[in-house]
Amino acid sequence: MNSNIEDNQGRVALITGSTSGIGKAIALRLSDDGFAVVFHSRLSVEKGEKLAKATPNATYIQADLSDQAQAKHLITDVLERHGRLDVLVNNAGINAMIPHGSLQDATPEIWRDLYEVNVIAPWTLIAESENALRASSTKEHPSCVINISSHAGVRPKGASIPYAASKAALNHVTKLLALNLSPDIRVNAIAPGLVDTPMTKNWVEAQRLWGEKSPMKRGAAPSEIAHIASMLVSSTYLTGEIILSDGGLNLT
């Protein structure tokens, strides 16, 4: 058992696209360690609605994240429904699948969907809440914020260079807002390799590498980068980190 729950009852955590892969498990392991969560998807409603009801003081809200106005009012309806934001985690993101060399393929159209969702969205998440999390922020419990970027956005790899390109920008996003959003508000990112989601199992290339290359032979699994966002929820030092989770893969 977490040692942290009574430390975190009545806290509120945001889990962006929540209902299933790596943002559904960091949503039940923050539930777990003793947070109200709240779901979010752009489409499954149906099911975030039945994981909020079976997830103890958890909600349930839909927004579409490529529309800035549905952005905003998540956060305006999670602090209506709870009062509070102590915990910000911006997992949700779109992916592009497009060789690295073939340029005319990734068009200006495709470079904004990928930046609008995958690094405005965020930005805009953390501006609208910005006075919430500052006003639950204690010195014990400072208010946090993680990033759910990618190793494609540390290493030249990824689907697409649109989508790796977006993911570095918001690691550098992170690094900037844990500059200046401190001491209050902790800002930090996790840059997971493959993991093994239901999107990722028929990734055949990316199965084999990770299996052949990597030093622990295999793709990560969502609970595991769920520990990883529980460690730097609990954290009250660490701020300005990008946590590669690729299982060593840089390595080789």
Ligand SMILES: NC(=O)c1ccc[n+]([C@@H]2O[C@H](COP(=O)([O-])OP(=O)(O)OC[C@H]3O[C@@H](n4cnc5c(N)ncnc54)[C@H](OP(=O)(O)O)[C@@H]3O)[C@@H](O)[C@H]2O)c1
Given for the second form:
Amino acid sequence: MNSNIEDNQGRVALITGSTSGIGKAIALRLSDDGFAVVFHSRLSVEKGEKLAKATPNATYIQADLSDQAQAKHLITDVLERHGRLDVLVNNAGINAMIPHGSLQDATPEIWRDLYEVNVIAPWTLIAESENALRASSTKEHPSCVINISSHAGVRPKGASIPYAASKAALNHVTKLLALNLSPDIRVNAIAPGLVDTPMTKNWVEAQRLWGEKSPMKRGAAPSEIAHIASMLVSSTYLTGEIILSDGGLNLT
Ligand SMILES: NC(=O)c1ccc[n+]([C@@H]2O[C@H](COP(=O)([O-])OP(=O)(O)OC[C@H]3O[C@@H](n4cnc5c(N)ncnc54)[C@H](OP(=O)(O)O)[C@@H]3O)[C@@H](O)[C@H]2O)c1
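Can you now output the form predicted together with this ligand? The one shown was the form predicted alone.
Let us now look at the entire complex, which starts with that chain.
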């Protein structure tokens, strides 16, 4: 539990893609920290409603972020239901597994799909929530955006070149927006390595790599990434940082 729990009462956090994996862990952690959280997903409506029901002051909203109209409506909906927004976590993301040497397989369609959800949707959600984030910001609690990118956006690695490039773009957007939205809104990214979620349950090669080569000798649990998100939210000063969270694999 966070010592600032009382400070966070009445504050609202939207976590996209929060019916599973990293997003769910972040939403539950921020709820423990005292926030009213908004769960969100594309298809898993039943799961989202169940999570919201079991979590104090929480709601659930469905929206497909590959559709710009639905992305915009998500923010309107959050503001209608909760009246404010203090923290936006852009976690929802999609992946494509393509060997880096198979250039013909990485089609323009795949590039566009990945950019739509991993880069353009976070941009739209930040743009649509800027006024609300500024309105709720105080010196004690500057508002906060966290983008969940990937170690693949920092190093020349990852499930495919289009995925890695989309996350590198998200990292650069993070820094550019940190410069432009400060001091009211801090903007940071978490760049996880391997995290044990439904997305990675069949990634045998990656699991072997992290188990053998990374200093921490394993991938992360979603709750460990949620802990980093909680630290970023509770900071009043950090902005423009890409927190590489790969158990030290990048050092090897
Ligand atoms: N797991 C890892 O090892 C790892 C490593 C580095 C970075 N990441 C990044 O961390 C984030 C979360 O990954 P995860 O492994 O926790 O994923 P996950 O378990 O597959 O969950 C993805 C979530 O995003 C939602 N989502 C997907 N596409 C969407 C869309 N078009 N519109 C709205 N919501 C959508 C899903 O909703 P539905 O279930 O309803 O479709 C689900 O709630 C992603 O951005 C991923 O790239 C993950």
